[in-house]
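Coming up is one lone chain in structure tokens, specifically the form predicted on its own.
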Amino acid sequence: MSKGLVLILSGASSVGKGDIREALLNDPDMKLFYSISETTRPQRPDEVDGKDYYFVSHNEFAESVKKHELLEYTEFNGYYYGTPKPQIDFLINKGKNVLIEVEAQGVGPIKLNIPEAVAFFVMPEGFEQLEKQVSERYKDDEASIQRRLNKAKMDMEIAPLFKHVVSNADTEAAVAEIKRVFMERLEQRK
């Protein structure tokens, strides 16, 4: 049995990665499994532990780092987020394709561990549009808006390092481009 292929989805905050992720996960041709991240962030009322995230304590997260059980990890707003390595290894060794949604700086560590992974950076239609989306989503927290916009600017500076940069001016077109590249890569591996 051949190993599964990893698709890495990255991009700036509020660029629309969630809509793209859902479309890709629901595409029967791609047969993608979603990688659930670990986080120290408190669980929101609408979130399900083990579906949206694995909600863990700071000590549990530190233990995962110490045992090298995370492919990558990062801190944002005082909370830690990471990609569990055992979960990814299990799925790809069973021949399953895996989608990992991750911050831009997390792509390098994943590619070091899984060089054949295909990484995509999702760019906003324009920075003005991104500012509007972030402001609408986090309207009650000006400090959070500024942190996210500053982070988005830094992430977008990294984008040229990605082999595959996709504009999210049209979500359907972005999904179609990601699918085309990923399916070509799957075909090349046969």
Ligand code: 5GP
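For clarity, a rigid core is taken as the largest C-alpha set superposing within 1.5 Å between two forms. The model shown is predicted, which means the values in this text are computed figures rather than measured ones. Positions refer to the first chain, counted from 1. What changes on going to the form predicted in complex with this ligand:
Core-superposed comparison between these two forms: the C-alpha position of D29 differs by less than 2 Å.
The rigid-core alignment places the CA of E157 less than 2 Å apart between these two forms.
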Second form
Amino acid sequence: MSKGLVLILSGASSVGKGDIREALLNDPDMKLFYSISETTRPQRPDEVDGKDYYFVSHNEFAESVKKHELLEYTEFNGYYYGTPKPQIDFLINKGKNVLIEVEAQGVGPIKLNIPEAVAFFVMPEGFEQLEKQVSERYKDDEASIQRRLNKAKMDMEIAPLFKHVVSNADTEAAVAEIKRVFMERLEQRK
Ligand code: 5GP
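And the form predicted in complex with this ligand, for comparison with the form predicted on its own?
Below is the entire complex, every chain and molecule, led by the chain shown above.
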């Protein structure tokens, strides 16, 4: 049995990665399983522990780092986020494809560990549109808006390093392009 293939979905915060991710996960042709990250960020009302994230304490996160259980981790907007390695190893060794969603800096360490992973960067239509989206989503927290926008600016600067960049202007077109590239890669490995 061949190993599963990893799809990395990256891009600035609030760029609409969530909609693209859901469409990819719901596409039966892609046979994708979602890599659930650990985070110290507080759970939002619409989120489910163990589905959207594993919501953990600082001590629990530090323990995962100490045990080398994270493929990569980062600090974002004052909280830690990390990609658990055991669940990814388990899935790809069973031949399952895995979708990992990370901010841009998480991509390098994942590619170092899993060189054949296929990475996509979701680019906002423009910075003004992103500013509007971030301001609407985090309207009660001006400091968070500024931190997310600064991070988005930095992320957009490293976007040209990605081989595959899709625009968030048209979710359907972005999903179709990601699917085309990923299916092609799956076909090449046969
Ligand atoms: P949010 O707080 O909006 O759920 O996520 C903030 C950012 O962290 C998003 O850009 C998301 O893609 C990214 N993120 C989520 N999980 C991980 C992870 O395990 N590692 C890294 N590097 N980034 C992550």
